[in-house]
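The chain that follows stands alone, in the form predicted on its own, written as structure tokens.
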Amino acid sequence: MSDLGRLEDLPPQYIEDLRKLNIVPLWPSLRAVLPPGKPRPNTQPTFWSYEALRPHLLRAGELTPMEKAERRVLVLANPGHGLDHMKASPAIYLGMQLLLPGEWAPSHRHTPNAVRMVVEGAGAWTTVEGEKCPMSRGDLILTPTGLWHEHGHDGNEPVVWLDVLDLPVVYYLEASYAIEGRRQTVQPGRGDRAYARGGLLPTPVFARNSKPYPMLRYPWADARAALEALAADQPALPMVQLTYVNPETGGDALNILGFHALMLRPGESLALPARSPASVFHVIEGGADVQIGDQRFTLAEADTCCAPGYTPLTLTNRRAGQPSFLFVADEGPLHRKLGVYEERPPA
């Protein structure tokens, strides 16, 4: 593509004149909103360490009591894109969150949807919309757009899980906004045990579950269990990954990033394509080295890193004799909605 012209280029009482009018030219711009054979990224490889994090999130609790915190949470910040704007990505919010024995986070709404993957302790809870949720470790609790959410603890032990929300995009949407409310009443119904096992659904007396998020809590347990038996079953199976979704529609388990479940093999090297959406990583057990183009990260149980789109990658396990899992959040539902989806094989 050829060199367009610089703003410089222009005379300065040309530029003045526009900006009066509220116009500005395109062409000094063009190349940088429309870069040539692919985007320019901001988000930068990145890497949080659970060990360098923990004390200061303890530290935290120490400083902050609950009610003048509301949520207790070090937000994981990329620096690409500038840590006073709190996002790991163009579309994907990150940050830990502490709740301590006898705590209560306060019940409220919010226009970005988030889910809680579960790092450490025992104890707490999440009522979402009158549904009580047992958080476990490696746990996914959904907390979708616009429904109530509290959290609390019964346990004797810190609690920490990872929150990912779709906070940027719905922030820069200039849609974002919170509601307060009060605490909410535990009404009877789990989802997690009315869809129970995979292709049995309840069945529909009367009229089909009207609510558009009918499971809210994914058990750790049962995605650990489904990994194995994925690759007992299809032992050449290229890449052992289970998908988060809506059990009534089959669809991503909400509507603007997507959530899932990853286990390499005992050993396992996996070279991934170069994905469109950028994508998150999170080790549930064991540990994995992460190359990022030419980056590389070592994660221990419970670091997280984060991967710019259009960037090629590659997972090894670093325990040669047992499995290693991970959870993984990207942007793909939000690329696919959009158009913009792309998978570039290896150069």
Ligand code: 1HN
Given for the second form:
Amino acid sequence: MSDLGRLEDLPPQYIEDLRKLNIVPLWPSLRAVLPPGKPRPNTQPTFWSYEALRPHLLRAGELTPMEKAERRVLVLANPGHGLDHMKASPAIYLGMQLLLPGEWAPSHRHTPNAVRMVVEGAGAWTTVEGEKCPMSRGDLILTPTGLWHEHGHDGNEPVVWLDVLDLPVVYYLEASYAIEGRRQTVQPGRGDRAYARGGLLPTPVFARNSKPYPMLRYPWADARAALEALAADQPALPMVQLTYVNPETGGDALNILGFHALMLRPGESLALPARSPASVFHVIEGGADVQIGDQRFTLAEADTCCAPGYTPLTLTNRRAGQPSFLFVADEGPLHRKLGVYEERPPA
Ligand code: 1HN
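Mind pulling up the form predicted in complex with the named molecule next to the form predicted on its own we just looked at?
Time for the whole complex; same chain goes first.
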């Protein structure tokens, strides 16, 4: 690829005349926006230890009352994007949220989509559009774009969950905003009960449910049982993975980010192809070594890491005699919709 002319090769007066007209030449920047062969990610492989983070989150509980926080969150920020930009990757925001017994995080709705992966504690709930979703360890709860949501806590120990939002991309689109609301009235009906069995859809009339997000809570007990059953049924599967989907459409649970539950069989090591979307790994149960390009992180339970796109990954179960279980979030749906999704087999 030939070298192109640099900005310094041009007469300063010429550049200045252009800039006054809000115009710039392309060729000095062409190779930066279209690097040869593969992108140059800002996203750095980054690891967040739950053990290291937890005391700081509990301290936030002492320092800042809910009235002064609205959402008491420590953001897991990727240094490659600058810590203040609240990005784990180009499209993924991650935060650890703390709710103490008796606290309430008021109702609001906003354009970014969010999910919660419950990390610790019991007795909290999220009400989404009138549906009260209990929060237990490993449960995935959706708060899709535009839906009212609030969090409360009737238990007696701190509850912590991992928030995953598509905030960076919605903010970049200048489409991010919120509306404050009042406490919701809880309505009867629970998607996780109505859609409790894969392959069986409620048909209360002859048309199917037309709610765009019919299922808001994916209990961990069900996801775990489905992984165990899949592993037992198909021992030769290259990867024991489930995708969280909308049960009415079979499509991704949300529009921009994708969510998966992955079981690493005892002693298993999985070499994954380099894929264009960035991804996040969070250990629900057990432990895993995550090799991202030439970096390696050791994840214990509740630890989280992120990987840039276009990078080969190897996931290794740290337990020889038991499976380990991971929650995976990625930018797959966005890449597919934009037509830029790629997989590159290991070299
Ligand atoms: C939000 O609404 C929540 O509802 C958590 O719990 C984290 C981060 C950025 C923007 C909105 C919540 C958030 C958020």
